[in-house]
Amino acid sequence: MRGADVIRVLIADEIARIVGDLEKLEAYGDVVDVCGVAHQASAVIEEAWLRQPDVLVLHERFAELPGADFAAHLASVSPATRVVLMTSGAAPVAADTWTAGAISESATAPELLEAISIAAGVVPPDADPEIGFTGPEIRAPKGRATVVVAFSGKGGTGTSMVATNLAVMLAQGAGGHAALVDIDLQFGDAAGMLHVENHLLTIADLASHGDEIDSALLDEVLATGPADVRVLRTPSSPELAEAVSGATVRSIIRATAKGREFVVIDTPSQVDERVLEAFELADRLLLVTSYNLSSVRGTKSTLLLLEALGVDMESVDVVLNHTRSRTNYRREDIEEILGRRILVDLPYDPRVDPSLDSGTPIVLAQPRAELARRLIALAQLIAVPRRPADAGAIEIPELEPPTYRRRFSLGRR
C-alpha cells in the first residue's frame, strides 16, 4: 500500500536512459511510485492521461510541441502533473516557465529525488526541509485583485465546496491576500466549511454603511480562516438577508479587492440582483456541474443568460464535480451537451463531507487526495493569467477514449 506522501512519476525518455532513471530512483520505493514509462514521444500524453501523475520526468526530445503548447496539452488531460525537464548537457539556470525545474540526465540519484520532490511541491526550493509543504507556487496578477465567481444553476452540486478549497490554495499561495465573500444570504455555509462560523460579524454589519466600506471596518468584520484567507461570512438569520443589496454587494467587494490578489465570490443557486453584480465585476466565472441531467441543463441554461447579458464567455468555465461514486455519463456527453470543454474534472472522494464538517478543507486535510491535487491545479490555472488574445490558439487534439489495459507500478506498493 503506498503511503499519503509517496509520489506518483511518469518518466518519458528512450528506454536506456529510463532504465537508469528507475535504478536511479530504486533505492527511494517509500517516496517516489514510478506510475508509468512512456518511450515514444507520442505516448507522453495517453500515459499522462492514464496515470495522472504528479510529477512528469520529460527528456527534452520528448516534448514534441513548443514549450508552453506542450503544457497547456499536459494541463488538458492532468491539471495537477509538474514537469521536470531532464536536459542533454547541463541543467539550465532557470527553467522554462512551463516546467517546474530542470535537470541533466546525468544527475546522480539524489539530485534526481530533488528534482522530483521540489516539483512535488514536497521539498520547496531554498527552504528549510523541516517546514514541509507550503502549497502550490501562485503567481499573483498585477493591478486590483482578481475576482472569481463560482456559481451553480441547481443546489448540490459542490459550489461551496469548490470555493471555499479554491480560496485557501489561493491564499495560501499568495501569503494570505485572498478573500472568500458568502453571498447565499439566507443558506450559505462557507463560514462553517472554514469553521469561522462563530465571529460576530457578518456581511449584514457592512450593509448600513453603503458606498462607505473603509479598510478598518472592512478588517474587523472579515473572520480569519484556514491559510489565512478573510471570510466574508453570511448573516446570522435568514431575514437580515433582505437588509443586503446588489448595490451593497457591489461595494464590498469592491472594498475587499484592494490590497489582495484574490476575491473569491460563493453564490446561491438562483440568480438575483446580488448574484448579477458578482456577475458584473468577476474575472472569472466557474460554472459548477455534475454528473446528472438535471444539473447539466441547469448549467446549459446559465451558458445562454450570461451570453444573453453580454458577460464575456472567455472568462467563463465549467468545473464538473462528482456528487457521487456511480455516475451514467461521461465527460465527453457532458461537454457536447453544453457546446464547450470542462476546465477541470474532480473525482469522487467520500472524505469530502468530514473535512467540511471539520472545517479543514480537502486540500489541506488530504493534500495528496486526488480531488485536492486538481483543486490545487485549478487554483493554480487561476493564478495564471490566460494567453493573450493575439497569442493563437492551442491546438489541443481530441484523444480516444482509453481501452482497458493493466496498470502496473514500477515502484514500491
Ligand SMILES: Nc1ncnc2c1ncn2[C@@H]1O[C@H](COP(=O)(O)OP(=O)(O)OP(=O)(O)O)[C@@H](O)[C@H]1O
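Basically, rigid core = biggest C-alpha set you can superpose within 1.5 Å across the two forms. On a predicted model such as this, the values are computed, not experimentally measured, just so you know. Positions refer to the first chain, counted from 1. What changes on going to the form predicted together with the ligand:
After superposing the rigid core, the Cα of S245 is displaced by less than 2 Å between the two forms. With a cut-off of 2 Å and the rigid core superposed, G176 has a Cα displacement that falls short of the cut-off between the two forms. Once the rigid core is used as the reference frame, the Cα position of S78 differs between the two forms by 2 Å or more.
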Contents of the next structure:
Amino acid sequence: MRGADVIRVLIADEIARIVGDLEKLEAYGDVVDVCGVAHQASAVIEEAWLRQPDVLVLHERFAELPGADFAAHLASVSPATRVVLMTSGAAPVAADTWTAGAISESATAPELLEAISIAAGVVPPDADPEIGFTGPEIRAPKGRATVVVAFSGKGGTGTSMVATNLAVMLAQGAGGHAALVDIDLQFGDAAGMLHVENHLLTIADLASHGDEIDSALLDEVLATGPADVRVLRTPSSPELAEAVSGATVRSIIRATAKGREFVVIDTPSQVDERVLEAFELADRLLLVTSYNLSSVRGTKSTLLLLEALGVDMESVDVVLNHTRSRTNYRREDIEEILGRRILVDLPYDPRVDPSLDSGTPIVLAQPRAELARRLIALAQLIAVPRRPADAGAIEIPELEPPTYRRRFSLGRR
Ligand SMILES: Nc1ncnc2c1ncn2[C@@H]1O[C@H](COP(=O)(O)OP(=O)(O)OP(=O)(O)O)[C@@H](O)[C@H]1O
Ligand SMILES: [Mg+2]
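Following the display of the form predicted alone, present the structure of the form predicted together with the ligand.
What follows is the entire complex, opening with the chain shown before.
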C-alpha cells in the first residue's frame, strides 16, 4: 500500500458475489474504499490499470491465465497491487506465490477485511511474510530514451497538463533521467507549469548549433524542474523562435534522448515542420482529446493525417481529458466517432489549474487524486514495454545517422 489510510480495493467477480462483498465491506468504509469492480474476466487488467488499487480481490473463476502470467501482466499495469484470491471452497486454499492471500467466498465480513488488510500490509500476516510479489520500477528499454509526444489538433484540451505530469512522473521513476521538450514556440508555457520560467536559456539557444548539440551544451540549456525533470523551455519572445527549424527539433530530440530514459514533447495544436519531426521520432504518440465535438473532430482529422503520413498507428493512443466538470458526451460515443478505443479517461479536477500555476503538477501535489492516479498509471504504461513477455527480444534501434531521410512529409520539401 502506498502510505494511504484507506485501502483501495478492486473486486473482480460475478455480479451477485460482488454485491455480497460490497455489503460485507459497507461497514468498513473508513478503512476500505471499493474503487472499482470488474464483472468480466477480460476487464480485470484494464480496471486494475485504471484504478491502481492497493488490493485486487480476484475470484479464482476470473483467473483465466496461469497465476504467474497474470501476476506479470498485473504488475506491468499496476505494480503496487496485491492480490487476494477468492476461492469457491468453504476453506481458503493456501496462498500461491503470486498472491498475497486467499480467502473463501463464504468468508465472513471481518475475515474478508482481515485478508484485505494483510494483503495491503496494514496488518502483519501470521503466515509466511514471503508471499506476494513486487512490481517493476518505472524503466524504459535500454538503448536510448523512449520519446513520447503529446499532441492535440485543438488548443486547450490539456496537452500541456498531460505532458508536464507525465514528464515529472517518468523523471521520478527514472531517477531524473527524463526531459520535457516544449516545441509550442508561440504559446508554450511548460516552463511556467514546472516553475522554471526564470531559467534564461531556451530552445532558441540551440538553434545555431545544427547537429552539434553536445551533452555539455544541452546540460547548460536545460532547466531542472520538480523530480529533477530536465526542461527545455521556449523563448520568451516569438521572433527568437523563428530560428528553430524542423531540423533543429530533430537534432534536439536526438541529443536529449541520449543517456536518458524518457523524452516527453509538448506540442502546439497546429502541425508544422517541427511537430512533424516530433511525430516521426515518437515511440508513443498521445492524442489528447477533450469532451467536445470540435476536439473530437480535431482528433479524428489528426488520426487520418497520421495514417496518411505512414505513422505506425500501433504507437498512437487517444487520451480523453475532462477539462470541464460536466459534459454531454459519453466515452463510448467518442470511441464510436473516432473508431478506436480510448487508452485512458482523465477526470476533471479543479485542483489542476492551481497545480499548474504553482509549478507542482498534480501527480506530485495530489498523488491520491483520481486524476493523478490515472496519470501515474499512464506513465507506468509508457514505462513498461508493450509486450512484457517479449521485452528481452525488443531491439531498440540507434537514432538515425546524419544521412537520415524523412519517412513522410507534407509535401513542403
Ligand atoms: N483534467 C482537468 N481538470 C481540470 N482542468 C483541466 C484539466 N485538464 C486541463 N485543465 C485546464 O484546462 C486548461 C488547458 O490546459 P492545457 O494548457 O494543458 O491545454 P493545452 O491543450 O496544452 O492548451 P494550449 O492549446 O493552450 O497549449 C488549463 O487551464 C488547465 O488547467
Ligand atoms: Mg499547451
